[in-house]
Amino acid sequence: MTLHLEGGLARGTLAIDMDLAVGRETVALVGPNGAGKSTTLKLIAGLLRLDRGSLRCDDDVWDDGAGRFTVSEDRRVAWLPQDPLLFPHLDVLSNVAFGPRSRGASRTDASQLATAMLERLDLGRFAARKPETLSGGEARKVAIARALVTRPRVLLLDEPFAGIDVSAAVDLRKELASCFADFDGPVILVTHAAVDAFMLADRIAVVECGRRVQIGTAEALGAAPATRYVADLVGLNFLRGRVHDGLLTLDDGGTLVVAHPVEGPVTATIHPRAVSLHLSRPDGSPRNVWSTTVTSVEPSPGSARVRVEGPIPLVAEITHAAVRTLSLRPGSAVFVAVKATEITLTPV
């Protein structure tokens, strides 16, 4: 099965002109506040409608952009939203019974089904409680088994990790991991955290301004990200320049001297561990060397981002331990150092 969005719309100051296929995997779709990610899901669940272009399921038009449209109810499109939508005065077993209910199934087959899909993701135990007495991730748990036991074609979640806790949301990432990989049609999951999208989606792909700008998996963006959002994702320094006999001089300013035999307009990735900071001008084979300021230090498990400014704005991985030894702190002066062998060129 395979889904085809190749059209868009203009809604206000937002435009989409989106091109994305998902077969029977699990795509993410990450990018910037206000890039079109869930206006694209509404897209698909069909509460919304193409100004041109089209969206195929297999052989069936849902939407041409003009007079063909096929309505949510008859997409088998289960669509989540950050807010479960559970509804409060119904318990857990008749909330998740009533898509089958709502598709002509009688009461006793909807409870048999709807049971089942509790006792499968491991909430049996909730089916008599109301939505009021359960946590955020309970109530999200409850909310994907209600869209499951319809047998939906297409399953959509928009920011399924929203508002709830770091534990519950480790619990609800591999409830979500089971159901992904059992699901037979194409899944897409909009979220803001690289770690989710890491985690659980065969194919990332990156929108922004209404575009998907590029497609693949965590290392094909690692590789070679088209954008510095892209680079962000991924954790890499995202420079543009124009490299002629071995140096690179950058659109934003300043020089660095490269190892790749490339001419011409190129990206650049430099990874954070490869970017050295001293407080003396270091010896050695570091081809390029600056002085410069720290911004920041943002400690994280394991080791610290250090952000330098210009002229060439960084951020370096070291220990902690070498922040400590090195006493780094937001305005602190510092030597730069980056071996040309370490800096990736892409040509554009």
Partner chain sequence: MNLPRTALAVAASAAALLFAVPLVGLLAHAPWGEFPALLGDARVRNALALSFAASGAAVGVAIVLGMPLALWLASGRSALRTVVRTIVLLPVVLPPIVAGIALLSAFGRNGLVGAPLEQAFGVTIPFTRVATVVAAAYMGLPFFVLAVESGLRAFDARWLDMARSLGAGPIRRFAYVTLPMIFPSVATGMLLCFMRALGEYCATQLFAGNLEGVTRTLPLACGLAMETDPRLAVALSLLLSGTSVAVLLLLKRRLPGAP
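Having gone through the form predicted alone, I am curious about the other one (the form predicted in complex with the partner chain); can you provide its structure?
Partners and other molecules have been left off, which leaves just the chain.
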């Protein structure tokens, strides 16, 4: 089962031009706010029409950008927006039974299906409750039950963890992971949190300004990030410039000695662990050494991420012990060293 989306639409300042093929897998759509992720989900759900291009699910053409358009109610796409949108006038059971009822199931059958689905997700005790009495995490799970009970062909989730507390998010993440594993079709998950994308998705599609700039596994993205956003996402330093004769001249100023036999415009990535910090000028193998100032020190489990300012702003990942030994704090003067062989170049 495969979903193909090519093309897009223009709405005011947002222009979407998407190229996405999702099989029986989970793809995370990540990207900055306003990149068109939610709009892409609405296109697939049939709540918006393509201006041009096509949207197909297997052999069914859902939208050809012209006359052919399958209305949302006939697509069997589960759409889970950020707001769970449980019908406030119906109790939890009736909310979950709404889909089967709409698709022609009798009252008894719909109710049985809904009860079974609530039990499966361990939500049986909420059946008679009104949505307003549920917590954010509970409402989110009920919305998932309501979507899954319709036996959808495609599952779309928009920021499933937004606005719920941390412990509920942990619980929900587990729940979703098992739902995705059981689900026999394309799952598309919109998120801005890298951790969710890495934990839940098989592949990550990065969307910027309405376009899919890169798609691949987390490893593939990390190996050759296409944009600064992707590099930030995977935690890498990302630079652009032009190589001539083993010397990389950066677009934003500064030069670096590089080891790869590449010429012309490139993107360069440096892993934060490959950036070392020193109190005095190191005299050793590193070919790139310069002095600068620390702008921030962010502790993270096992290590700390230290940002340094220009001429080449970078992030260095060092141990907590090193932070203490060097007594680093914002404003500390340091020498930065990067080995030429640690700079990965990708021609563009």
